[in-house]
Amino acid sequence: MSAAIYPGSFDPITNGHCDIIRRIQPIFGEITLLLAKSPKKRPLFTVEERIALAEEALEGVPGIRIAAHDGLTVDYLRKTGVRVIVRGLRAVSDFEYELVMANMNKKLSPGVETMLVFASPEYYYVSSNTVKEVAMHGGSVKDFVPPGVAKALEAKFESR
C-alpha cells in the first residue's frame, strides 16, 4: 500500500472531508490530514482543537494519521516521502485554484502527483466557511458535520 497527505485548513473538519477520506482510505492504505498553519487564515479553531474535532470525527477509520505543519505541502512530503496530495474538489471554481496548486506544487518538487477527488452530490455544497457562517447565525449544522464538531460550533459562538 502506498500513502497520502490529505493536506488543509479544516477549520472545522465537515461530513464531505470525513467522506474523502473514507473514500481514499482503501486506496492508499494511509492518510495523513494536514492541518495548515496558514497566516493568511485567521482560523476559528486552534491547532490543537482542529486536530481533536478530527481525531474524534475519524475514530475508527484505519490507517489515519493526522498531523500539523507551517510551510509548504511539498516541505513535508519531502520529509515523509509521501508522494501523493489529494485534493476534494466540489464545484469547477473549485477545479482552478486547485490546479494552480497542483502545478506549483509540481514545479516546486517534480515527484509528487495531485489526485483531485470529486465531492460526493450530498457534499458538494458544503464547506468549512459556509458551515462557520451558518452556526455563527445560530442554525443547525448537524447534517453537514460530525457531531462533535457541531457540538464545539455551538460552544464557540454561544461564547461570543
Contents of the next structure:
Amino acid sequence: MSAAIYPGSFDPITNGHCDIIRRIQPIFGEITLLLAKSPKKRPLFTVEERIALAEEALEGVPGIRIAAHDGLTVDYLRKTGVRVIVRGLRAVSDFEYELVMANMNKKLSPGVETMLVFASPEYYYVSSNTVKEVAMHGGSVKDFVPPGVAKALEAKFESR
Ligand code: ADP
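Got the form predicted alone; any chance of the form predicted in complex with ligand ADP too?
And the full complex, kicking off with our chain again.
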C-alpha cells in the first residue's frame, strides 16, 4: 500500500474533511493531513489550534499523521517520498482551481499524482469558510463540524 498526503488549511477541520479522510484511509493505508500554515490567509485558528482540533476529530482513525508545512506541497512530498496528493472536490467551482494546482504540482514534480475525491452529498456545501461565517453570526454548526470544533468556534467568537 502506498501513502498519500491530504493538504489544506483546515481552518478549522470540518465533517467534510473528516469524511474524505475516513474514505481514503483504507485505500492508502497511511494518510498525512498536511496543514498549510498559510499566514497570508490570516487563519482564524493558530497552527497549534488547528493541529489539536484535527487530532481530536480524527482520534481512533488508524494510519493518520498530522503535520504542518510552510512551503510547496511537492517539497514536502519529495522529503517524505510520498507520491500522491488527495484533494476533495465539492462543486464545479472547485474544479478549475484543482486542475491548475494538479498541473502545476505535476510540472514542479513529475512523479506526483493528484487524486480527486468527490465530496459526499451531505457535505458538498460544507467549507471551513462558510462554517466560520455561520458561527460568527451565532448560528449552529453542530451538523458541519466535530463537537470539539463547534466548541472552539463558539469560544473564538465569544472572545472577540
Ligand atoms: P483550501 O485551503 O485549499 O481552501 P481546505 O483546507 O478548505 O482547502 O480543504 C482542503 C481540501 O479539502 C480541498 O481539496 C477541499 O476541496 C477539500 N474539502 C473541503 N471541504 C470539503 C468537503 N465538505 N467535502 C469534501 N472535500 C472538502
